[in-house]
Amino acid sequence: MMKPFDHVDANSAARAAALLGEGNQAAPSRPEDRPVRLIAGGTDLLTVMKDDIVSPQTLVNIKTVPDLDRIQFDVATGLHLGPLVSLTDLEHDTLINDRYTALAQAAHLSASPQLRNMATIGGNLLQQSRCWYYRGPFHCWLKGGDECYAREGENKYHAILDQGQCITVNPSDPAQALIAFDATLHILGPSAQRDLKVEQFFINPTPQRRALNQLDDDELITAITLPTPPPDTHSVYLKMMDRQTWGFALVSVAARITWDGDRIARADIIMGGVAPTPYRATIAEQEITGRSRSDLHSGLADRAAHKAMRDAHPLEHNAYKAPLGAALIKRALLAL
């Protein structure tokens, strides 16, 4: 049962920035305790107010702030997206869909479509660790607790790479493809503005700073920016799930090749559901760079797949996943 709270409409990204510097001036001592927050879709915030793992004392809406629901492109600056944009609308965008293919297609895969007519992209990056330690009445280590129960007990969805003191995964879907696009996060503070890429804004959890990114207490994003893709540049997402209908990724890959000739120009490979953050498989971008699509035809794809897995350390319920992984870059790599 959620506990009482009150409602702003914020005008304008300033005023909710001000909002958030004044009501969590007080650092809280976990991320979860912060009084003030920002609601757009409420697809996630909703769920783990009701399950009491948050209890804001101020909610600030910013449906209300105008542009932060826009898609604009210039071929010299590149793709904008506002912060509100719907998974919906990244969908359906016929340049998202030509331009950014892993976008449109990781926004689709993302949640059913009900959830992605009210989810926006901003609140997809931020969403909360969708562990069952996490969700439930358990004191875990990203709560502030002294354990990971997962590292023991039922772990069949967690990490085996960069496992830190939380192996949960990231649950976002167009995290990877961002990142595969090299997207960079504008920031608003209530005194200051950032750029961050997507690739650095999500972190391992430390025992400094328990949190799966690092946007601070007093921000908001205010926009999503991708460099316009070179020429002959082709993307896919594929996304493996329990049940085919809109779960969380067992494991995902994002792919993203720019191709000069018949030779390997540019790779990029980022996976999700693998990793507490999405995962970049260098070993595998390297290994196919400069090669032409004959070779990966030949055993690359194969070998390059294989190689991106070599540091996985499965756990009792989930060593599913290297071949999984590796089976899905493959995939990934002859698609394109």
Second form
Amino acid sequence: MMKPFDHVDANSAARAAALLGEGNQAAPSRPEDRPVRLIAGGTDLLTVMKDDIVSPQTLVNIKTVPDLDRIQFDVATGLHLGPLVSLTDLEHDTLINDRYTALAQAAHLSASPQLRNMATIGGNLLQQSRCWYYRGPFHCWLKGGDECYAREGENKYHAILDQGQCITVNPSDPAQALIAFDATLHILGPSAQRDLKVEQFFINPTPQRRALNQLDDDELITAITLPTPPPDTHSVYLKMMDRQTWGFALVSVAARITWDGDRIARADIIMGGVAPTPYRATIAEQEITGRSRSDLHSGLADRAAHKAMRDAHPLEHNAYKAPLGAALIKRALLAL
Amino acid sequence: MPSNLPAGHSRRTITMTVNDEQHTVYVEPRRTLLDALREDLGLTGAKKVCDLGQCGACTVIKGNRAIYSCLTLAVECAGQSIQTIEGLAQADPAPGSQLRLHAIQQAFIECDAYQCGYCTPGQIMAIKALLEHNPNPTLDEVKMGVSGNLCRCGAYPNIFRAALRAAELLRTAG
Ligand SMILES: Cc1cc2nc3c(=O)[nH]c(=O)nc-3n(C[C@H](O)[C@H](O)[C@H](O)COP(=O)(O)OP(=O)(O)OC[C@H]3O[C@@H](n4cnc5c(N)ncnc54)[C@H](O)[C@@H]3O)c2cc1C
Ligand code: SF4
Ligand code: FES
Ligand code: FES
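Following the display of the form predicted alone, present the structure of the form predicted in complex with the partner chain.
Below, the chain from earlier opens the complete complex, with every other chain and molecule after it.
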């Protein structure tokens, strides 16, 4: 049973930011201790509340704010997603399938149909870690404790790259696709607005900020925007799970290529499930940029994919992730 | 707590439409829709198994989409329309007759699509939402439609057959 809390319907984004600002003034040292939290779809929040990982005193419902569930597109300005756009809507939108294919695929491969109906894209980017120590009764490092239990413990699902004091992976699928399309978050606080690239938004937790992202106690995401991809841009999202559906990614890849005739003008390869943040496979991107389609199909994709994984540091139970990551990168590139 | 936040640990009265009838419940904000249905309205068809969005036994339809009622707050359903398994069978107009099962329920019996039956109400509600959006699904679309509903007994092949059979029954019924 969840601890008791107040529930307030916000009628505007500004009101929601004001309520966050007032309620979280005391700036708790752990993000888990924020007394006021937003609720969107509730699919992550209620699970961490039921497990007593967070126990807010007040929930501010933003589903009552008008127009936050809009999808708009204009060639000049690109795609505008309200934070309440559901994963189901992302999955089915024709324009997104057409121009931002990897994003529609990432939404489609997330969670289950019921969860996608409820889950919002804003909430998706703010999910709490799925590390089982974090979700269980362990006061691990990310929760403010001294030790990361996963490092020497059960680490089958944990990071192989960019390992810091916490080796969890970010659970979001759409995050990788948003980064591949250079998406920007529009963030509102009680007194200021700021824009942040999705790629910068996710952070490797530090002792000063034990969190997976940069959102402050009093801020909300009001929109996500993606520039219009240049002509001849193709993308794909591939994801491996323990089973075919309704699982978090073991490893995933969002790959996007913009072609200039037969040449790769730009490549974005963003991996999920391998690091505490979405991981840009820079080495592989560099390896293939400027090269031709026939190069890609005669060994280059394979070489680039393997180079991308050469810095991996597998732990006791997750050595499978490096070859899996290489295989997914290769498969993704050959599909473009 | 800052004083200008509205106080509301206390219960509140909300009205929602459940199976085409208005119901009023008096609930705390922390009450889930699942608990409100089961405890306050006595509608125990939706089952509580994981309570964490991992099994699908609590599936109901809100508006026109299947959702997990265990991850939905009852207070956020005020003014909404909810369908549960209890609303599927309809009264037969002939006097003295029993309830007439919905085509999906009939198809489940015909295809023997359950063993223990615990997942069945959730499966049926997921299939109902699927068929409302897609009256003529392929086998793969059916599999996707019930991919958010676990069956511990492994009755999947018959559940898929039942969904396809129900689609056929509903199409021929016009
Ligand atoms: C069994 C299960 C399997 C899943 N599998 C996957 C998967 O495979 N891939 C995947 O990507 N996800 C998966 N998910 C996670 C799911 O996609 C997320 O829970 C969902 O997207 C969160 O969105 P929400 O609207 O429900 O967020 P909520 O639960 O309402 O909120 C989550 C957090 O975000 C904050 N928040 C919400 N909206 C805003 C906003 N606009 N501004 C600032 N803060 C905000 C809330 O305060 C809260 O802290 C799974 C979840 C479950 C339960
Ligand atoms: S990986 Fe992170 S969340 Fe998991 S136990 Fe270690 S510190 Fe905690
Ligand atoms: S009880 Fe709701 S999904 Fe399991
Ligand atoms: S019939 Fe037993 S769980 Fe599905």
